[in-house]
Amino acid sequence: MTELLDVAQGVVDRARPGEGVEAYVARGTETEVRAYDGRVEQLAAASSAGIGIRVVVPAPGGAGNQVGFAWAGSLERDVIDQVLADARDNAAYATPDPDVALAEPDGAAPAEIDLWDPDFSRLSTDQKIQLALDLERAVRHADPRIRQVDAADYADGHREVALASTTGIRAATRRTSAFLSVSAIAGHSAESQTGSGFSVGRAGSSLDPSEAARSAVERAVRMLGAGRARTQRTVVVFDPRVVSTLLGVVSAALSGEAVVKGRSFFAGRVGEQVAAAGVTLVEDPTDPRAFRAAAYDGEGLACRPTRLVDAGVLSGFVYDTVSARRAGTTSTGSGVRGGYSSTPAAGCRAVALAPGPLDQEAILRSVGEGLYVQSVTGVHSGVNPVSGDFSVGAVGLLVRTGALAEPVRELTVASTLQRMLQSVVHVGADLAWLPGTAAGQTLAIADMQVSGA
């Protein structure tokens, strides 16, 4: 990472005097194989490497500051040379901000996380095929219900970053992931249900091919009978998966940019109860176990954990250097970018609910009679994280006598996450990383509409 830090402080050397200027460089590699009916259908592997350069100048007549960006998906001398002068060009252009900056040091210490597995190298072209391709004849055979295996995939990647500026800011930091997911068709008569499981890791040797061809057997085949639940008011039992979109929605809610915008239902709303008082929301990114953990934000400041929402009480938000500027506070370590190619954005990395004390069958238990939803359509659509409002199709399985019982589909459940939030009764204690900006685990919800039949 060395190499790639030289690359980042030879650019904002070459700054100008009264000129602020910001170096990303990011370089990586990536496999995907994807499995089928027992040969590989798919093998694609790819490097890159590239640099996205912000330059920062006062606007005329103190107006603020202009903020040029540029990016080129190469590190060759002559090409960084015309990324820095694109980036001068825009700024001459770019409409004046006061609120426009690059990070300062804060002085928080970046955590001491290794994300980077030794074991990822090591792992064989010809053995990632085989992970593909094992995990498709797992699910398979796994039991004669399972007519297809739609896909078996296996991805990887390495990422290495580097950023540097003319504030002081200088970061260096890497990754290894590793993924395994598979999609499975059950089928009784003209009927077809499909489900999916997955595994990741740092590397391709602490997968476990096995649990998550389990668990795309077990959630097709439940399935299987599904007819139609009566409309209702009821108890709702969210699986982990399901939360894990759902807190995605709610921590897009919870950005700076998105309240400073006017673009969140929490605006104006830090020291209030917004949730029932077993619910605690903490963004925590130097947490190893998160899929997207992170010892630096995407402006090079030291990532640290944020209580967003403490014993049901809305404790504060995310924010990058920009939305805090503009919200009078101060940078929370969550800025947020996709790369060289895009400029950094107050967001969450790993948003995780504190873990209540009952499992998911102790939860179950303790509901009694409701409706458990395995899966969920339409969240982007159904889903307003400006208004709160709350509509989604579901498939899952009716909970009766505190065990779970006959499967339904074609369901409409709505409520409001104002509501969802306040009429949380139960926060399960299996807590799982999940891919995505968040955890997830088993979420009981009260009093929720579901239309069926």
Given for the second form:
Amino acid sequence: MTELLDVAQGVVDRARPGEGVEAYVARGTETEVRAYDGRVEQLAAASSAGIGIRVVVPAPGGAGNQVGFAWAGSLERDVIDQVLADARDNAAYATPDPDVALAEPDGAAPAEIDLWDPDFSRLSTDQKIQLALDLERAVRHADPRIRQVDAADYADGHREVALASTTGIRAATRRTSAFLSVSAIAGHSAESQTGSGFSVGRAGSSLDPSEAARSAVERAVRMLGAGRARTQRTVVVFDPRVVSTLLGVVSAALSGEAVVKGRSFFAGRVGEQVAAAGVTLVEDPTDPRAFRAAAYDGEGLACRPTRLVDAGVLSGFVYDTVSARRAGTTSTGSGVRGGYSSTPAAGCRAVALAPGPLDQEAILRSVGEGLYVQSVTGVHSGVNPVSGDFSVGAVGLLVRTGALAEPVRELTVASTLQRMLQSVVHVGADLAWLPGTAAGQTLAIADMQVSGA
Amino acid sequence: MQQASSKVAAGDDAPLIEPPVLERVLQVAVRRGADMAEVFAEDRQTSGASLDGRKVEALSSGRERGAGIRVVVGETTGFAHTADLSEQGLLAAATAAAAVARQGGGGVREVALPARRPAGPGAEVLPSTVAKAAKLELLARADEAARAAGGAITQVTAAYGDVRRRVLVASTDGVLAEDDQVRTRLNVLCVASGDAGMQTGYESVARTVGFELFDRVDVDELARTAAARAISKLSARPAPSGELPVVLAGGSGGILFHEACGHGLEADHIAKDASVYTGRVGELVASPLVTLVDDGTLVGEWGNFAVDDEGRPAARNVLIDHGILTDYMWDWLRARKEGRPSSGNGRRQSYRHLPMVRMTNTFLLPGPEDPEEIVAQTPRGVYVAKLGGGQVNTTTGDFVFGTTEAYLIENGRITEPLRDANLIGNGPEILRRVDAVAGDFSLTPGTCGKDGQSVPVGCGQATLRVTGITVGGTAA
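Having seen the form predicted alone, please provide the structure of the form predicted together with its partner chain.
Below is the entire complex, every chain and molecule, led by the chain shown above.
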């Protein structure tokens, strides 16, 4: 790790007088196993490394600063030289902007969270293969109606990141991760239905293959015999996995960058009631249970909790350095970046709704009649975080007399994000940290339009 | 292509890896006993810029090079990749990929590659030779044109990107192929604000060509289109809900076929019985008006290439002929099992990824009808002028696709604009419901995601009508 920080600092030390330089250096390995039909279908092992450099220079004439960026998938010395030269050259073309700047250390201490599981390296390749094979077998034998396992995967990896800048940022982190996922196909005569399951952790030894298998089988099998739902306006109860996805979209509109650029329906509404009173939404990457938990953000500032919605009232946004300066505030340590090939932008890593009092069963009982949505499709094509328009494809089960009833497919559920937030009737007690940028829990929303037959 | 004006830098003719090195690496890869070993090397250079909120943000330049080595033993594939293209780095990756071959005793196998056929870039003007200021000039023009389209436009993001991707594939099957792919794109996203909130409008151009793209594309017009889309939706009413006839405009996207059957005709899904089209070759799966083609050879289109990422030449494949399913799309691995050749559909996102079956440019052949007649003969329905993305579950055949510009059809006339919504249908059912196809065909660029990998594809269709599909709006 020190070595990576040395690479980053080595670049920073070459800054010219008056020039700001930030180097983001990452390195990692990954192993992926796919089992199929009792055999290893694919085994991939790889390591990769790369660097992204930002150069900030004061524009001639004092009209602000200019920033340039370049990256490469290599840490070889001559490659780094070229990346630095390219970033410098690119800076000359940016529009001078007083709000453009590198992050400055703000004194906030990074959370002491341990994302490195030493057990990570103890599993042999053969044991990893065995995990994938066992997962596939567990699904195939769980129920006579399972006719196929499309993919049973084990994947793990480790990643180290170091970041240094001329403003005095020095941050280094490392993490391990492990993942099991399975996609099951249940069948009855000509009909097929699918269900997926997964387990995530920081090492293979902490994964739960039986839970991954159980949920994949349950989800596929309970959809058998699915018919069409009738077009209606009703209460929709969303599965925790779907809620995690939806919160990811909502959090895009809570990015300070979207707000300052006039691309969020939340802009100008701080202090207003934007959601039902039962909705409290917090971003907290320092919670080690979060899939994307982190001690440092993409600019090397300490990650910290940010309250976004408090009992339905909009309380704030997440900011990186540039969006914060544009908004006249300070960074919330929320710069996210997609790796060494991209620049930081304000975003959420770990949003979660404060749990309500009822578990899923109790919510279904309380709702009585409606629709339970097990999974959604078309989120990228039908949910717009600027306008708030919301329309997704769905499969699920009808809710009758307070319990899950017959399965339904080929339907859509629609509303607007604004109206959905106001129409939340139950937030589940069943909070679970899922892969992605948000936790999930059962959520019931009234007054949704269901389109079906 | 006018090769005469190509500006090929010195050294670009050299292979990414010298053939004698490739031969030695492949020999090591099959040493422990393997059916096939392959080296895929890639050198990718990208540049991008965006103008957002009237400001040019950080220009980006990127470079990535490396090789992925694949070793196939029976039904098992081993894979390793490296950013180190030295012989030592490649040998280490070959040894790692070959770890799946446990039998040993493969012995020394001679690997002899055919002669090289170096590929020149399929671009008249390499973007790397164009001044950065010229790229920014395009963005400034787009920004200005979009803002001039109406006072309701409150935000404009214009983005430019280009990529040059040199690839080399060598395998123990005697493949030695190279390609030099240049892609250039520009897109504009506008936000319009009104009393009822904000709406977005998007338009893009993307082709497998160099900077000469902008000799033929009117950037101002593209920006105005994006702006008009956002402005018109400010007064849009909620889309209807329930099943309705839908007319899809020519050039609206073609994503219907990409999702309704494209993915379902990929042989990897077929092999695992994870497609509604499994075992249905020779059957009528669509209206007789449907002839669907996947064609990687269409020069300049977004899904175009000379050779695929397994070194097979791009090909034109008829998938559905007048409603009858004629063939699936194949990569090397799936084709081998069936004892047939690949159809040139083996693609991968980068050297870090294994190839799989992917579409190239997938489109419906045009029909005889007049587009305006199709609308005139639709008493009530939805007219979709532009589509966004989509998604499919190939196993059930259920798919969605989103509208980004749509209108109500009332009494055979296009009337009020509608807010965005997804439409949902089942592939084989919807294909049977195509009852009119016009002649105003065009292709649209898109990015297709599958199993974590993104590749550029084209989708196309002429104006057509589906007699009934579920529209997922909020209006009763």
